[in-house]
Amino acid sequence: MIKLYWAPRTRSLRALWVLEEAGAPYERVRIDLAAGEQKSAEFRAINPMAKVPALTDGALAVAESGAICAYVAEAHPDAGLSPQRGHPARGRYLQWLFFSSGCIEPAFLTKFANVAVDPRMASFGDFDRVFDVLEAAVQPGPWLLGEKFTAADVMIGLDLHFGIDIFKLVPTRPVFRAYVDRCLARPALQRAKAIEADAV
């Protein structure tokens, strides 16, 4: 079985939500950030890191949330949260899965941080060009790939969400809103937050 090891309050979010989305079976085991199990020998053979979430499946282990909604994803097909190989939308998926990481966490670093990055010199470009990529892709919605929810809507939801709900920085657009919107409104996302609230 599954087991997520997560801590409320932190991108274990992104993996209660895509188990939920799932239907997966599985087992949280709460990690104590304050008490600093993370750093335990045991938990750092699963994720070297130190960092929540992580997860296992019998001998698997998987960190990083955007591996981790990648994993279930595929370990559970009948759930439709990924398009299979060969079709045509892969790519565009694999993409907004790494687009998390790659582009907006550091955008919201830069901007957090109030450091000026050269564009020529970042990865993400800058932060304007982030914002205004994810603009034009939940544009045509509902979702990422169009009618079809997947689990990079769980990455780039629940990244918006936080970007302008939670940590104020990025401005409202109306099409940003119905997007988050959107996904606010999904079970498995009320599910999973109503997991979070009850371990506060």
Ligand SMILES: N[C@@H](CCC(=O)N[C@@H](CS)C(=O)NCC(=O)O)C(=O)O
Contents of the next structure:
Amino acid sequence: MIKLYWAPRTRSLRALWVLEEAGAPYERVRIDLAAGEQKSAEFRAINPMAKVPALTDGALAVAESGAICAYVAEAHPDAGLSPQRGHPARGRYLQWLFFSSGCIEPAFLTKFANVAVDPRMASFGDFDRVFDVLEAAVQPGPWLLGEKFTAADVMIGLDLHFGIDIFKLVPTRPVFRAYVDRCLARPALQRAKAIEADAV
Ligand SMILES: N[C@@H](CCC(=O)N[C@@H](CS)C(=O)NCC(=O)O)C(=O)O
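Counterpart to the form predicted on its own, namely the form predicted in complex with the named molecule:
All chains and molecules follow, beginning with the one already shown.
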């Protein structure tokens, strides 16, 4: 059975959400970050980066929330969270899965740190380009790939939710607001948030 190593109010929410969407049984193992449990040798054997989330499934271990989303989607094809190999939508699906760590997170970080980066050198170009491109991607809706919700919406939906509602880094645009609200209305995300809320 899948074991999710997680902590509340972290990027673990991505993993909780995708697992709830998949509807598959999983066990949660809470890592106490304040107590430094992420640095234990036991946990580092699962994620040498000493960060949550991380997941095991028998002998398999995977960390990085985007990779966890991809793994869960492929391990549970019946949930329809990823286009099959060879499907034309698979290219964009992979692109948006990787866009979070490749473009959105570094764009957030440079904005937080108020650091100017040459757009030709920065993996994300510049902050406005990232969110202009995302706006065009979510505009047709309801999801990134159209009618079908996928694991890529877990990554992008939470980035936009956090960027707009929590960090207040991304100016609210009507298209983003509507997309984030659709994400927040999903029962699986509500269950994931309830799991977090119950964890004191
Ligand atoms: N790139 C990783 C980032 C994971 C990450 O930064 N996790 C933070 C919580 S959001 C963490 O475990 N921090 C504890 C620490 O670094 O000691 C992912 O997407 O999963």
